[in-house]
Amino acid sequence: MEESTKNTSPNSSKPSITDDKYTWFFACDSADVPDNGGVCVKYNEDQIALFHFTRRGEWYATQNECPHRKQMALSRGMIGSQNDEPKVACPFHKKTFSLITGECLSGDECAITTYPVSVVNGKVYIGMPANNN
């Protein structure tokens, strides 16, 4: 049975190995991610912060690196909402970022990369931009 999740991507159906926009990879089992928290997932050389925002029934993925001091820390940040916008706060600098768009909600001119997430039968998949070579 497929789990229903809100997703930052129009690609919320069962992921294929590759589609026109994304290469989907298996990140972890949904039980491996704490409720209302995050984990770090490695994909090739990239560190991805994966969040299960259970209070909203949503999953999000972003880069793990905070852009301020280049620390791999966002997966350990606190998640919450600001004017109904899901966000993550860096545990070191307290700068907040939208989990949907990646924009800094603290007024700085920086942003983080976000990725689509799909959960199918308890398995979490993250979509990475497909190589258009």
Contents of the next structure:
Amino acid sequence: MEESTKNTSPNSSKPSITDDKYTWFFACDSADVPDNGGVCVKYNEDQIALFHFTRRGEWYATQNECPHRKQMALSRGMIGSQNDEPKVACPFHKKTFSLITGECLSGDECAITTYPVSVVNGKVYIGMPANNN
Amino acid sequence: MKIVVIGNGMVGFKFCEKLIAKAQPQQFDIVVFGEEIRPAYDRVHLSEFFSGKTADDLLMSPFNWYTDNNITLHLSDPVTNIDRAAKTVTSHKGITENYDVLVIATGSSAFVPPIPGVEKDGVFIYRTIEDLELMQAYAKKAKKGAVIGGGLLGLEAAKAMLDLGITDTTVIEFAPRLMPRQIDEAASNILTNKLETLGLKIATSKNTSQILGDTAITGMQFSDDTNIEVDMLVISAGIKPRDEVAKLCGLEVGLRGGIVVNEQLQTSDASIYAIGECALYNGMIYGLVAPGYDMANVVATNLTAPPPLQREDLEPSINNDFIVSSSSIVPPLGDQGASFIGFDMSTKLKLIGIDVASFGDPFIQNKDTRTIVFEDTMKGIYKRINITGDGKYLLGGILIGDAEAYNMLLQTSKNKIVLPPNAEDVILGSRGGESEAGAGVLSLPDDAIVCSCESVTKAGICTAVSESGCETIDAIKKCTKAGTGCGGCVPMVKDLMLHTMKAQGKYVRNVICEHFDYSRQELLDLVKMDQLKTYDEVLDTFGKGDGCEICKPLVASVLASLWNDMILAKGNATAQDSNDRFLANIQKGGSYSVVPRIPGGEITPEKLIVIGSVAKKYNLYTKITGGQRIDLFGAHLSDLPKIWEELIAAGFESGHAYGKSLRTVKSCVGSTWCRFGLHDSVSFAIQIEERYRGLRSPHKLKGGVSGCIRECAEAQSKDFGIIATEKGWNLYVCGNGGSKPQHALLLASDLDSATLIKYLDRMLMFYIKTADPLTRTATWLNKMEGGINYLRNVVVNDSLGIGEILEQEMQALVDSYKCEWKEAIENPEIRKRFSHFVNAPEEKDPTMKFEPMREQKKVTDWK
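Moving from the form predicted on its own, what structure would you give for the form predicted in complex with its partner chain?
Next comes the full complex, and the chain you just saw is listed first.
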């Protein structure tokens, strides 16, 4: 079973848990996410890109929208690394963004929002900033 | 310090950009007033608005760039008043802002000659996007166009008219030749001929005396008593500096307009600067963007890096009562600051697809100088260089039709580089001599300006390579900004980069990316030797790190070329390029397009009906492609498997339009119907297309088969083109359409079908095994030592002895072909991936928006 990989984790596997910082919502089963790839998760009206970087044994979540042309597409992008920084490349124009900081690595000013991910017993949770709900 | 900028054009924008780059955080409070409704856009490429670019594409930076950099931007709000005593400006909408430093970058407006009738409907100027929108609307009902002005701007406007579909357009120039300020008569004649072959009419020495018509233009009357019929006229005869607001507040302006500035671009009021086309320096208005950028840079440099010494005599001459502390507010000036010392007006541009360049002094001709002219009226090429009497130095020149040597010539003249013994070599190329072309870039002095838009020197580029480790063009662009303006210097930048790397003893080779220290060809051989089947195995065995968007699709393509396994099989799905991953082409808005294979472009009525009904059922936009098939656009991700299920049931298969693989083999109708046809081109095209369908390669592949030499299938523009002869088929290879069209070259003639397929097998497999990634066959051949002769030796004469192996490898790929869409819809694991939301698979992306157009739909344009 995967262990929690990032930040604080919820204590149980209920659909949604709120701690000091985050509201953790249940996204999907870990098996629903392709190895070294991403899926798009619906959270209320928001779209979150969720990546299982199997090769690094890590999970990442970011906004699904690429800020360059405002396209809901990052979850369909290829992931990889640049000098060991994990990144995702937008399918449209191959702008790349750090999966950790959200910073655009292709030299543009735009950045994306990243979210913490927690995996407990094969269930994947994404943490939304608590006041954002 | 608070800086107010009047004007948000290219130069005003560049000033802000330079200032932000040079300033300390929070050093400046910047407020910008722009007259137009949009933030600054690229006026140089305005005509591209008609060839498909949107207003947004042309923006220098989006609106949020200004907010992100804490710049207050007031749009649609020109400044109408400057109070120099109070140091405030007031805008049209009544906003008043105080300033410490004021920068006027109001640019210019179109100069409209005082011809009776210029106010009539159908008469336009060519300056802003709004002008273009008005032209676009009017052009629909116009047939006969005219442009007043045969200079740079006028010819750009003429291109716009052609783009608008007004092919019957006359260019009217007052001077006896086109572009009188840049080129000589012979050059102008060549240019005129070239423009006439494009359908433009050129009328020189014409003075318009009246514009005819009641309310709308119907014609033009000239002073020589001739007239022409015209229903749409664009005036693009020159520019007029926008100095109204400067004049109003008492700044010194020139007799014929323009705000007078000194070397620091200061106006007669030391706290006020003027830059760009509104500024008059040394009696001259600079109507090009590069000098404007240079001015912006001078002001930004002086404001951010104040030299220690100040010159008291340059303090403001106006009432000082309002100045709190002159030392902190008045921009310090000194001998060490940057200054504008005029600008070389050399230009190179593509006018309606024709290279036109002039540099240095293009016209000089006296007893101390010599002129060398090369003229080819057949090809429409004219080159002139002016050199010193002793033949040592280049003074200037003109290039029409072929301006490839422009950068080098410009640098040679600017930097006083000694010419080769035969000076004509610099325009004709060395013919048989020893000196190597291209070595010239090394002879430039370090301070030679290579990128004039961003003022980057040769040393700047070489240092970026040697010190900062920039070893790609992109890295250099990011680090130095060289090549980010007009892009004209990129080939020189690349040469400098390669030379610098070689000089450092680096072996320059095309390694794939940071994860693989091999070229594509090397990796393909390694993967084959080790029989590796998945991306991770390849990365573990030959690479390092976690891969990226460059090596993943490359390795995926190599694996497909070697083993032809289903590309979405476990382990490789997420290594595929984004389009391959969903077996469809992603389009604006995130929908996909679907292209079923229609081999040779032949289709039955029944199948056409299926395509129609599928398109109706899933609400798809349909369009005939350039490759004789039908593209269905606007499919939701989750509909793709359902659409393909129906198409496959009706006998269709994947068209691989999403892959770097064989697209189509286009055919003419051939001997079955055509009275000229020699052989059945359709049947042969179908046979070839079905043979190579699904073949993954370094880049896409296109073919064509023509039934006779009339070449209706345009086979010579394809990667392989087959043309029927009396005795068999001629095989042409490595042609290309696209941005750099290139005719395919004859590989072998009068072949029977079986031999042709044998040669094609060998050629395609050799390409797959040796080409760099994303290299079309044309580029592959261009880079190949020995060119077509070498390729012919390998393929026809089997000089490497690998002919049979190549054929066997190709046959193995042909035999293992399967329709990957059929496999995808039959595999529940793969099918599951075709949904937008993992946690709501039935829901479609709600942000995807379409709107109606010509009884179909289009995607709502992106921001």
